[in-house]
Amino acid sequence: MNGPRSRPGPLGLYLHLPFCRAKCPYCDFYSLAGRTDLVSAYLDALARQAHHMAELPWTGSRQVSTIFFGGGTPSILAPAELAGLLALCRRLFPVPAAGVETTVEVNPATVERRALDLLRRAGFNRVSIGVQSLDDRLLGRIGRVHTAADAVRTVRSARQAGFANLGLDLMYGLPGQDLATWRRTLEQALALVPDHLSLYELTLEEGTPFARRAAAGELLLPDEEEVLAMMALGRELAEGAGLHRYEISNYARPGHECRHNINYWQNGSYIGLGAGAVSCLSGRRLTAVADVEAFCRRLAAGEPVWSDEERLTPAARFRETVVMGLRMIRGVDLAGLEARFGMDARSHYGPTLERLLDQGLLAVRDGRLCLTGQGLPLANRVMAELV
């Protein structure tokens, strides 16, 4: 067996902007509601961290291929603040002059046409809009601060501002949602002709208000059969509108797949800036403290911001690459895995992999290990066996 080869690959750059108007009851991402008083200090701290990370030897040797501003709700910051951060990243990191996918997440009712114009001129070329639903009753139930009309207006404003790569996020399996309601949201969303569509099933994350309410029997959720029907309907309508499924929850027009997220799913390297953000390079994973005030204090004092540092063994990195790669509809290139890690999937997993293949949950097609149509709805179960 040949030894693993060096695989520099692309470098993703993520900036976490954890501020939002209100904390959604299902959200377990690190975010702060209503603390815009901390924004100025946080931006200063982000700039300090960016300078520090840009000076590390392993950042200067790789070109940045994607930049992603996520949150929280980045669009509650002033457009000039977001533009300034983007300009800073371009100065500090090896960012090519062209061809870099540069995404900003926005929520309806937090951004107007003029702000979108400014963001587009600043260099953002992809916008991801957190719509979640186009039913006002459901939006209220999940704690969103916008209406369906706000969402439609934001999409149209983004197009008028010149965004030719526009994605919508929608959720299904919501409390009180049924298949007919989900169909209406899908049809209305697809009528807006998005280039990318993310369809996420509601997950009850530990510690969230929704998880506590569900445990107390206070949250009426669709049953498993209806959730599976919602997933199938999402695929049917999205593909019927010309968006192909390239990942378990994501659909896109050809050429509009989210390259930043594909880098994650392929277990590539990335730099994360901000409180709670993660950086990963060749098995070394660094996680910043998930506390804006502590993050700012540490950077101001010249102290490390990491709350956790992990060095994965080659075997752990191999398994992680398999599990994340199976999220992609094309699956994982087995020869590429062996070239990258010097390990063979069939030998490593042995009877476990053979059983999943025999059960028809996984298949090998054109040298790639992938979930089958039968395995996709059971993806979490399959992946748990391969971790």
Given for the second form:
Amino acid sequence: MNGPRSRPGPLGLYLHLPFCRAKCPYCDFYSLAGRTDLVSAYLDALARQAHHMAELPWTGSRQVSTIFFGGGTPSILAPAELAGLLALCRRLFPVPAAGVETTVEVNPATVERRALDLLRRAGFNRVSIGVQSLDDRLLGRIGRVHTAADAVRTVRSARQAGFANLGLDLMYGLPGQDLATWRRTLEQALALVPDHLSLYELTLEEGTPFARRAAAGELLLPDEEEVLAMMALGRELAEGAGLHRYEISNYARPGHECRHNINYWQNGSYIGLGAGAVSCLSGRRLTAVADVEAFCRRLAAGEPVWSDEERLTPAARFRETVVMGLRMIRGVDLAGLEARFGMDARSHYGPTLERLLDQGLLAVRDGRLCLTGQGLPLANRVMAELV
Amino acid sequence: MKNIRNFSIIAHIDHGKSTLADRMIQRCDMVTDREFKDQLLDSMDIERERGITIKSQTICLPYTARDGVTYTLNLVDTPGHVDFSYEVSRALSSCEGALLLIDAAQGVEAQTLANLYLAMENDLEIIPVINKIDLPAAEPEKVARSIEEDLGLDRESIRLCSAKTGEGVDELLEAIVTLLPPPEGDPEQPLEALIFDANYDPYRGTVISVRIVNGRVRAGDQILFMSNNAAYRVEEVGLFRLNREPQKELTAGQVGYIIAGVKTVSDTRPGDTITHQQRPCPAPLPGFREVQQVVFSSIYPISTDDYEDLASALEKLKLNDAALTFQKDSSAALGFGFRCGFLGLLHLEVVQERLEREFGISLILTVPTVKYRFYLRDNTMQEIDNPAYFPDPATIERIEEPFIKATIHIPERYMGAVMSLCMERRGENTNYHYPMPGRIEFTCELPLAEVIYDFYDRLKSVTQGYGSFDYELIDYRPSDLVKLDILVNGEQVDALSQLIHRMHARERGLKACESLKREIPRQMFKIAIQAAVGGNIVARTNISALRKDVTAKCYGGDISRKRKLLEKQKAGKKRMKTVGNVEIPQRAFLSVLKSDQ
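Structure of the form predicted together with its partner chain, given the form predicted alone:
Following is the full complex, with the preceding chain placed first.
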């Protein structure tokens, strides 16, 4: 375990809290709506899993660099429960006392000022708020159970609670949305002076109610040109407000890029705790069973919690790392890749890569391979050649 | 010899020929129920699926009749499709009689008539058999009347049966013995054996199906194929039981097989005469002709890596399919492939399906073409079946194309639809009469090229499946032929070029453009699709550029799944052909071949 290839990079710790007040019709993440009765059993199971993971030789010794509580809607849990979980993580894993980005996702109207105070004091130093839109008509249409006013209040409360690193999630390409409503939402959101902004195009994920309704022609979705215009407008307004684009869908004030997520795009190591959560360690990728009840049952019975394990060949991991790295605007560091995998991208991809460079979809800048402005909206096409 | 009966069953598709054959095999105790598979004689998957016999098989049945004598019944199976009428005629000429099988519900069809005429040309004794009398829609009385009045056959000789239930099959076997004549022939004369089929056996080479007309043949004999003077030494002769059963000799009147070290089926020619080298017969048996391919198409593997596999697959098919021809061909768009000749469109489809299914090769076929005659200004004539060899128009004096006479049987109510279909396809000299009340026999002279392009599908569609169709080649006639080219982003896709009558060029060009537009996925640039005749664009369309293909979210939990989606996208790309910089999927090529209704 010596040499440059085994040099430990960042290690992320993710905690999945798959509970929601209501299921959003576009969401395909694993979550349960209205089953808060399962929360206490789930917290027990999470603690058990955390203990197991902390005891594994290949995780125990590494320092955790970021922590992220995601969902679902983590803020459905009582602030004390979230604080308890964070304390547990800090006790079980080597977490430095300072400098650890610690994020909690919250939804508007699920947390009030007092709760945010508690979370901040418990050690969370970054909050990510699922605003999605600041148009009440659209919020209703996409099944969100909060209003624009709720979102604004939550942002203000978080600031008052002392969150100096605050991110907002917004969606575009929504049914019934046009460029003008998108502009209003962007402008109102930017007026809240976030440090981080995620602008997600609506994706019709297979098996979701939206995908079914779209297939049946019941969703009036903006056309490709309009979505492209929304994408461009998002970038224009965000960058005008000092938030630079650092990933396909993510913008941040310099220094406020989400380090936890950057670690995913660098195909780094992470521990995932919870039902459906994924851990990626030492070239293995393990997925926990995506069912809260089965998750609890298995942990209670001392059974393995994994439903899937993937072990890729070094060449496949190399390609996956390139593809993931291209999601970031600065791209993937070619020398770093070579140090990590002992493979050179240009010789590995040969003429395919040269062609993509010639077509102006990819570029090499400062020793980094990245998508160009022309390549970014066609990222999947490029990635499908490199995967 | 007086205890032998050689006969065929002739029928329209689906009138129950194979089922009846199976029932007879069961009656003659040739096979136990456990061994019994439906339609024993149709052994290829594709035949079984479509219920069509392509490769005929023959079987020799021992039948003990009511007079106590055991007869040898040789059931000579015939291919059941219009593409194979020469093969049918050779098989029939090895028989003395035929069962004319007619569906009790559907009555006389075009192929029934075509095959009946073939049987009559071969002077066969005919027993009309009305099958499927168990069907609720059966009208045996009406069909019997039509047999008597329209076909001019003796009512007394008609037999009724249900091959499905077995009813009437015993009476039919009895009728074969009593009504059909035994073969004639002299075992002491010089050998005259008619080749009517050949099958490939991987261990023994070609197994030649023969009818011994005169003389006798045994293992060790030196034999001669009279069409090409090829000489062979006989290794084995025998009869077709369920398996081949070797015999000491075959003599005049018998139907059986000869194995003589003949390497491939293509070395034999149906209709050829086999005789002894030392003591030849004075003249070959009448009726022989070389097999003619009338439909031509190039076959390319989708993946150029499969070229060698395609070559060896075609070699293997050719072992058992003398009618298939192929030679190397190459296309700028598709790389290396083979130019193939077929007896007809069904033959083409069968070959295509076998290549894809049995050999697992994904293919692209070019638009099927007939053989045109180009008379050039330098007073030479070229036969051209490949658009790639279309001569410089300035050098062409005139062009001729093959015509057929189509015989179409339809219920009266479809007359208008069929007439306009034939007119649309440049039909001439139409004629019709009523073989029975409510039914029309419609004849029409059509360019063969118009028939190979989805004519049969369209006929079935406009007649709701009630139309039946048969054809024969008649002659060559002048044609105003042009070459229609398809251009993708200004680059000609040679594999999509077609030879076509000027009248249809624009319409077909438009259709091709639309099909391609539908099937070629959007790419990162705009794609122009054009159809051109000479230098003139006759149709055009565009595929707009793909502007956006990007996944909004990809975090730790999504990586594997998103990667797999990208891998799927990558695999789909591999199955496409790149022309210039445009990726064209296989189904886009296929869509140009097929028209939509």
